[in-house]
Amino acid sequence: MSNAVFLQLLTGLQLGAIYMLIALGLTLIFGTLGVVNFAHGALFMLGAYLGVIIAGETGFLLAILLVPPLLFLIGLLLERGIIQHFYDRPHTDQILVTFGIAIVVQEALKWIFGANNIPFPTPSWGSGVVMLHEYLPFLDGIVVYPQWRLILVVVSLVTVLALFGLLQFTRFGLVVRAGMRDSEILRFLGINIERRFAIVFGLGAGIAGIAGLFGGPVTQVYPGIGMAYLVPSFLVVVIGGMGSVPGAVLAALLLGMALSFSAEYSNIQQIIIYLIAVIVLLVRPRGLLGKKGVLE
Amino acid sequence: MSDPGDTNALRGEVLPVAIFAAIALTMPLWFPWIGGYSGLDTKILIFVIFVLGFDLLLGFTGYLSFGHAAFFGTSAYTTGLTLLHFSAEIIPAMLMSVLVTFVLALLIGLLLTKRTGIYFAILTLAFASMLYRAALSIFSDWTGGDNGLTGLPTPVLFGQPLHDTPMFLLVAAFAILGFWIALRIARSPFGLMLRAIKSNQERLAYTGVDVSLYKLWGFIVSGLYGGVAGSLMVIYEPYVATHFLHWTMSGEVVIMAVIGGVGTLIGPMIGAGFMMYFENVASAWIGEQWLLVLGLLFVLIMMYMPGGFMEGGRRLRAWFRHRRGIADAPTPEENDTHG
């Protein structure tokens, strides 16, 4: 494998990682609560802004400890305050109210911090480059890669595995998965499904916080990034199959690779992910790993 | 469907259109009194056309489009390009724009109208985003890229340059015609089919109706309203801004329809007027945060008054009637259940 191809693969992985982190929370919330969350990009953006502020004041390590739990809390409050009243309303109403929330968050951030990009420096322990050729003997010559982008990939993988483990191997995950199938029965069994739904929404928001914190130094931080990343992340969810976590991972990788390998043709790169979405949905209307019955 | 001389037709179409025409045509007289500047009235009526089409889709079929900017923007670019390269006459420009919008709506409609509500909302957003991206990259030689399409000639109608009053009258004519057609659609068998799609499309399909065909036509008609609005926008102000294609434009029309009252046609028109007034006049005393205030209002309306201003009006009427005394009106809610 030539160095150029290897670097393109790595870049594809890294581009996919950020979409995957955002799409993960989206698909979790959709699969569990049936809510299409147009405010998810805004939660991602809140994560980035909180990250810049906390990292700037106290250092990045404390931001890692604080930002995801803060976003979890914000998600919990959002669900209890607004979203829970929309479970019995039409899907379009859920889309509309979360769209409203997205506007409020975006405009509030613009008001407080201004419309310009806020520089988000990577912490000193992550701002160097990695000498890839020292670890990978098949590369010839000197091959370096920004350390932070590799950290982003690792963080994404750890988050996916942790979420997968939580859903598959814990009692909480079992109940949530059962709730996705048939929340009525669970209610009859005396299980407080509402509380778990609130926690799932919080979890989705918390993952958006991780995405904002680790992605912020790569994506820039200004009031438009929420919406800018929401649309591709929606496509990741739709291509992967609504509500499917493995599907989201697969689709994010696909789009990341497409973006990376089309980089030489910048005109094509601008629209490649939309083209892929159209093709995939024409061939497989439910997405790559979408299940029958979801959303139909 | 209706006999000539049917009083129902009078109440259903002629009266609302006449009232709207009276309000719209006298706008230049009273609008400055409430702080509106000259030209804003024209813009409001352009958005009235846009939002009427949006409401025909969301309010009737229940399909939420987050990509209506695709029609508005594509048509705006088509008008701009026709004015620039073909003729400054507006008739060929508008015809061309309507044609292009029709083809675009047909293509997107064929791909998407078989989708359910959620997919539809996300995919219309994606399509519009793709067009926006394409306008800025692949087509930038024609669209002017980030700068938008500039240097357009002053649009003329039969050789007469369109300014202030003639321009306003042209837009007002389209708005009144658009409202009348929308009312006709609402009361036609076609409109009934669209409403049936919203309430239960499986049942409709079982009765042998080709549901996707009606959805497709509903989508195309809705898109054409956006196309006419986008074309008029460029004729009014000979410049195509890139944000005509941006998702914020789709978002604006969504906000207008929802705060006014989806499915009522009149509500979204009020919503368009309210939002444009809010953006351009009230922002002077609210400041830069007008969109934040509007966003909060939007969320509150979604939570407590999903029928928007129209529902607010109905509730207020019911409340007054209730206060006037229960004794002389034993069933005060009777008339309010009909939307």
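Note that the rigid core is defined as the largest set of C-alphas that superpose within 1.5 Å between two forms. Residue numbers count along the first chain shown, from 1. The model shown is predicted, which means the values in this text are computed figures rather than measured ones. Compared with the form predicted alone:
In the core-superposed comparison between these two forms, Val280 has its Cα shifted by at least 2 Å.
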Given for the second form:
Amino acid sequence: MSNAVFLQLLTGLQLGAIYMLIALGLTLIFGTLGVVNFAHGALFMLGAYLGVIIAGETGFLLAILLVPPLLFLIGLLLERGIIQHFYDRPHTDQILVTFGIAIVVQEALKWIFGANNIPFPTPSWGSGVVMLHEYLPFLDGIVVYPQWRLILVVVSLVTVLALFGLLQFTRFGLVVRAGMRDSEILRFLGINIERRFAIVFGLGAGIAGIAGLFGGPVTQVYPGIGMAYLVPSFLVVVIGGMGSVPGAVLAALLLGMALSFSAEYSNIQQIIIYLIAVIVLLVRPRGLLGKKGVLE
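Complement to the form predicted in complex with the partner chain: the form predicted alone:
Next up is only this chain, free of partner chains and other molecules.
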């Protein structure tokens, strides 16, 4: 394998890692609640803004402890205050209200912080480059890669494993997965599925906070960042299969690789990812790992 191909693979993994973190929250909310949440990009943006502020004032380690719980709380308040009233409404209503929330958050941040990009420096322990050639003998010559981007990949993988473990190996996850298929039966059994769904919405928002905090130094922080990453992340959810965590991971990696290997054709880069979506959905209408019965 040549150095150039290896670096493109690594870049694809890193690009996929950001989409993966955003799409995890989306697919959770979409799959469990059936809500088309166009405000998810705004939650990611809030995570980035809170991250740059808290990290700047108190240090990045404290930001790691504060930002995801804060976004979890914001998600809970959003779900209890607004979203729960739209569970049984048409998707068009959900899109309108969540898109409106996203616009309000975006304009509020623009009013407070201005429209310009806010630099989000990496912490000292994440700065610099990794000498990949010292660890990977098949590389030829000197090959380096930004350390923070590798940390972003690791954080994404840890988040995926933690979420997968929560959904697959806990009673909470069992109930949520059952609720994705038929929430009415759970209500008949006396299970408070609404409370669990609210927690799921909060979890999705918390993961968006992780994406904003760790992705912010890569994407930088500006008022349009939420919308810029929202549509590709929705594509990841649809390509992977709605409600499927493994599907979202697979689709994020697929799109990340497509973006990385088409970087030199930037004028058709966006066309390529939409073309992938069309081909996948033509062959597998439920997405790569979508399951029958989820949102049908």
